[in-house]
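Taking the form predicted on its own, here's one chain by itself in structure tokens.
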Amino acid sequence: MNKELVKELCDLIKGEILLNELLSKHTSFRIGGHADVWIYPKDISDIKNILTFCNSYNIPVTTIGGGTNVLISDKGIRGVVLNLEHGLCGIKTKRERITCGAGALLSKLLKQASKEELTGLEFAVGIPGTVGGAVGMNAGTKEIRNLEYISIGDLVESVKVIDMNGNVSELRKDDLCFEYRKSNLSEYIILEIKLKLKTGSKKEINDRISRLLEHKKSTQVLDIPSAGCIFKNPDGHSAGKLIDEAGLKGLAIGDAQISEKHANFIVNNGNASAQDVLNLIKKIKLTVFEKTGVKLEEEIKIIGI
């Protein structure tokens, strides 16, 4: 984007604009090239103006939340990248309902729910990223004891969204479709989410959070750069178990390595490139399919590649 267009865009919005921003700073993988333009919109009006501007000049727009389940190209992302963490991050509670900006951190939402003695979100402990990202991919986990899969989509009452033409609407529960690790929200930018929880005991809530966090610390990689689980669990299978049984745990390409702790995690041991990760993903999928006939599907979002 040339200087004249950048100046025009600056005059249109109130939020912060960063040029040639290094994306590895904004991803949990610590991987990714530069964005031409990175914007923290201040409010919905900013987002509308950005979309109108970009549509008029055929400039692509990408939205990135906490950058926790993405792999971004070493070449970066062309056009405009939006991040809502500075502007749309408020959290309001009214009885058993919470209204939350899409840019709020999931950890902050959980802390607020616990403070208000609202239960139902405890499963989200240790899941990084923003609420908007979590809702868009229907983040969830299995309970430790009964192995029942629960997800944030189970708690959503409505979602305020904006389409790429700048039209804002509110999607109610009947309009929403949440499935394992996906939703029907991919064509929108999520702005705000309304959740319905239940009243609970603060002690029981905090005890459950502590128990779940200890379990995650003992089974998942939380101290080395990664993007969380790389693959979805196929029906009737654990992706991590399939990868482990294929003898791939610990395999490395460049600085990208299949975690010794959890085989469905790829970690960045320092200077892994996006291409290193992609090559490792390709090797995993091919090996698992050859040994089991099961096709693994990526859970992470791959951008700019």
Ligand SMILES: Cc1cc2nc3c(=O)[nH]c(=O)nc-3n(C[C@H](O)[C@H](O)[C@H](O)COP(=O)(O)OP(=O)(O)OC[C@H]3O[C@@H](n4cnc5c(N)ncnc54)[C@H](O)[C@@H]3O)c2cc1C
The other form holds:
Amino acid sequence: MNKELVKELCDLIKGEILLNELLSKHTSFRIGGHADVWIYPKDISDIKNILTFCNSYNIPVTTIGGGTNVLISDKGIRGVVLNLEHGLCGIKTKRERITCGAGALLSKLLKQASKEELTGLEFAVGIPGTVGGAVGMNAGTKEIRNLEYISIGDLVESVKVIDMNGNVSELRKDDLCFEYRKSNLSEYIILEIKLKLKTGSKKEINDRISRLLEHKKSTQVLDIPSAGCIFKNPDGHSAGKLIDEAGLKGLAIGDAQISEKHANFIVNNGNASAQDVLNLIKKIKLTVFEKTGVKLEEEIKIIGI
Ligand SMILES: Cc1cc2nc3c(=O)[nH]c(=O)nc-3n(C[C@H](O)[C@H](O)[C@H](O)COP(=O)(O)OP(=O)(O)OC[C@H]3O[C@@H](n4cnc5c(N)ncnc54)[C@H](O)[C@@H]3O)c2cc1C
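The form predicted on its own done, now the form predicted in complex with the ligand:
After this comes the whole thing, all chains and molecules, with the earlier chain placed first.
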């Protein structure tokens, strides 16, 4: 984007604008080239103005939350990248209902819910990133006692969104569709989420959080950069188990390695490039398909490639 356009954009909005921002700083994988323009919009009117501006100059717009489920190209992202963590991050509770800005951290929402003795969100412990990212991805976890999947979509009452033309609307339960790690919100920027929880006991909530966190710590890789699970679990299978049984655990390409602890995690041992990760993903898909006939599908979002 040339200087004149940047100046015009600066005059239009109240939020912070960063030029040529390194995206590896904003992803849990610690991978990703530069964004032409990174913006922390201050409010919804900033987002509207950015969209109108970008549409009139044909500039692409991408939204990144906590960057914990993305693989961003080594070449980065052209155009404008929006991040809502500074401007749209409020959390308000009214009895069993919580209204939350899409840029709020999921961990902060969980903390607030447990403080207010509201139950239902405990499964989110240890899931990094923002509430907007979690709702778009329908983030969830297998409840360890009864082995049921619980996802954030189960708790959502409504979602305020803006479409790429700048129209804001409120989507209610009937308009929303949540499936395993999928929602019908991919055409929108998620702005605000209303969740309905249940009143619970502080002790039971905290016990459940501790139990799930212990389970996470023992099964997932939390101390080396990654993007969580790379693949969705295919129907009736565990992606991690398929990769493990294909003998791939520990395989590395460059600094990208299939975790020894959890075969559905690829870790960045230092200087992995997006291309290293992509090559490893290709190798895993091919090997698992050859050995089992099962096609693995990425859970992570690959951006800029
Ligand atoms: C160690 C680790 C453990 C994890 N464990 C789990 C787990 O147990 N369960 C699970 O489900 N996931 C897990 N994840 C994956 C990830 O944390 C979740 O998917 C998370 O909810 C993504 O949120 P985010 O804000 O980081 O989204 P991002 O990674 O920033 O974005 C994900 C996608 O959502 C889009 N997006 C983000 N914000 C918005 C918005 N406001 N409006 C529209 N689109 C948006 C992005 O464009 C992108 O397509 C884990 C990841 C890590 C690194």
